[in-house]
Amino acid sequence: MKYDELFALLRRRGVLWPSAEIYGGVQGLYDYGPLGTALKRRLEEAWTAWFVGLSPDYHLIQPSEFLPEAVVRASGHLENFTDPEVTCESCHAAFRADTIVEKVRPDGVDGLTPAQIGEILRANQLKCPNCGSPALSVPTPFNLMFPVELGVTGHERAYLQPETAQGSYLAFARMWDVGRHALPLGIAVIGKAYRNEIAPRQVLFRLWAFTQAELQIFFDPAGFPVPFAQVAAEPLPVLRVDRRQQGEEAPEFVRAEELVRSGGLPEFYVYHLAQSYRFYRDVLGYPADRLRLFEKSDVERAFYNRIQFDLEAHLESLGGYKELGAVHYRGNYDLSRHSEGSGKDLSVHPTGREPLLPHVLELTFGVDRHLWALSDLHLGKDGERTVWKLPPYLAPVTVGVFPLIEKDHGAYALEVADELVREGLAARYDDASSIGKRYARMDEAGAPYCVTVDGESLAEGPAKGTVTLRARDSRSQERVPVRELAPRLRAAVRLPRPPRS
């Protein structure tokens, strides 16, 4: 589906809109709506379940979202947190460099200098996408954090929180004391992340408010033992560097235990990069042939980063492969700032062994981009209908209740609605239109099951108090007891978690 038409489906649909819609809205600023909050839940809930669910020493915590000044100079983000800007010295519109030269450099431009960037402009004689001038400045770093000024005087300097990893870095000494002090000890924010985009674009792939979803995972170097026999033969679908530099965009497909064997990555990482891979394709239902692990070069990486693979899924609507997550391995830097930052060692002692300073596993989760993901992937046409075909637990409505005529089975349809929502199910009753535009709306909804009440539910004999339970893929039907309907829907809603070693 293209993106335009796409847009306007979960628009009409209410799965979301721009923010202050009435006012014109705000580029960068989106509201969801029931749908997409409800869809945003499950994926976070889902994300949960998985990765957290790795490990029982993986823990769930919620830090605030204000950083101090301190914490940010500590963490290197006042200096390098940046984006080169393009300014159009005719309109003066301002651009991020990336999208103007990514028609003649897809990979964009990490660890391109300014004048690299700009050497780069002049030579494919670039122009000003607002206004057409070839009158572009030379790429200036632009810091992307938002200063607020906490308190009455505004003395105390602080800064929305650019990204939910420095939550959990702040938090490690404190978990460790409440832990079981002993590594690999994970810690996992989901929350909210501010960057002032030079130029949000792409709807909720560049956002100035959006939701990350990061697992932290502090390991001893020496050794971070994990089940790997669970993904050695595991086929990964990878874009090496090497076979970049040769021209290369598709991946193919490397067993993870070749990549360990031949393709010098370390089991730890390699099994989270499979974990997370499992993930999109098992937990989300990507297809493989439209996900790669995309690698990132020495220049193209954060200079903390020792290992970096990006996930990425090919998208119709935003015309290629775009980044959803990441599996980052940044050594101990974070900690080694931090402990020199606030004077405090955070070296750990665990029992029988020597003190250290753990280094860090990042595995990182673009929540709002995945449920654009999903809707580009799942949402599209069956033939004559359109249908959101989303794995039931992801669904934002689980079933539909309808009565076949309202005036005679409403009552008992709103009945079996309430008792459904009791069980904890995300049951919605429909009684408007005709029955065939009730199952169009859920269909575009991703509401896996609808459940009509008839005559023969409330008349005497064999089918009394049983309902047609229809299934949104194959529109297969059948006869059910209402009885059973909350038990079979809590199985198939019930989310996946990954095998423990």
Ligand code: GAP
The other form holds:
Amino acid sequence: MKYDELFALLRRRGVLWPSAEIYGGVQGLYDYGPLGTALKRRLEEAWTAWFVGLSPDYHLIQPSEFLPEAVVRASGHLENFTDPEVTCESCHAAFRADTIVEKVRPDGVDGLTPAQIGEILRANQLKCPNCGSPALSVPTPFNLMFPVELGVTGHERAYLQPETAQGSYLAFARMWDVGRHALPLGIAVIGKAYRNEIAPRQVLFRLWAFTQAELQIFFDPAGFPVPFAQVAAEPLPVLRVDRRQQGEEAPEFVRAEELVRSGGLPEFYVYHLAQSYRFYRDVLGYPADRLRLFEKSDVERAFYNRIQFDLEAHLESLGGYKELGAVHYRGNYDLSRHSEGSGKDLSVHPTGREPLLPHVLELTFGVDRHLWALSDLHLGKDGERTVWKLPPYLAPVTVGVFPLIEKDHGAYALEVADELVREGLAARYDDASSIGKRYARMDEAGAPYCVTVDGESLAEGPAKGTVTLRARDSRSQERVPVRELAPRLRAAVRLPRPPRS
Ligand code: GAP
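Now that you have shown the form predicted alone, what about the form predicted in complex with glycyl-adenosine-5'-phosphate (GAP)?
Zooming out: every chain and molecule, the one shown earlier first.
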């Protein structure tokens, strides 16, 4: 679907809308309605089941969203978490440099100095997107963090976290103490991140407030054992730096073991990259031919990242591949900076080993961007119908429950719906308008099943206590005893876990 059409549909169905819409809305801030909120929660649950499920030594925690100034000074965010900002000297509008140069340099401006970006602006005679003036400033660094003043005096300066990762680094020492004193140790966080983006745009893609799900895995660089055999034969759609430099944009499928054997990547890295890819393909249901594992070059990735592949999906609504997450090998940058900043030595002494400062592998995942991708890739036309073909365990509504005729069958249908809710299922009763329209509403909401109560459900006879169960994708219908509904639906919404062998 095209961008405008998809956004209009999501807005009309109450999935999401711009915050403060009655005041004209704010780019960069969005609210989720009932369907969006339920989908987001399910996506977070699916992420947790998969990634925290990779190892019994990976745990989910919930740290504070405020970071004291000393933390962001040590992490480098105070100094370096900037984007180059260009202002128009004529109309004074401000822009991210990469949004102005993107037509002549689609790869962005990562790794370029302000002077080099200024030279690109001049050489290509680029103009202000607002007023058309060529009088654009040389870019200056703009810090993306939101400062806050805590307490009555406001003397305690802090920042809203620009990434959830920092909470895991701050928790490492405590988690080591309360844990079993062994590496690897994974600390996952799902939480809000806040960035004062210069040019928020593309709805959920560049927000001021967004949700990240991130797993930081602390490990011994001398050995990080993983069950690599589980993924060795998996073909991964990679676009490596050498092929990018030859102008290639399409990924090629390379087996995971090949990336290790001749591709120069460590097993622990490829294992987690493959499990991340499987999550996108097998759990979120993204088609393999829309996915790309995009390797970042030395100049593009942050200096502390030793290896970085972005996980991207090709989205029709946004006209190309878009980054949805990444796998970063961050070395020991984070713990060494926080050791220095806090004065507490964060090296550990695993039983029977020399003390060491753990390295970090980060699996990062943008929840809001995935909500958009789940709409782009699964919501569309199927003949005359508009259907959101979400995997059942992600669907905001699992089952719509309808009475065929409200006055005759409404009371029993309500009872069935209530019972399914008590069983922990997302059942939604609906008796408004015709059955056809109710099916259409549920198809658009992504409900994988609908149940209809009719005369046969109530009348004495062989069909008493049965209902019609209709499947969203096949539109097949069958009669099912009411008592079998909950177990069948529960089986359909079981969350996938990574296989153990
Ligand atoms: N801890 C590493 C980190 O934060 P990042 O590439 O800056 O890395 C990770 O962000 C993910 O967070 C991205 O892949 C994207 O999905 C999401 N993300 C980043 N900035 C965003 C924004 N302004 N709006 C929505 N999602 C964003």
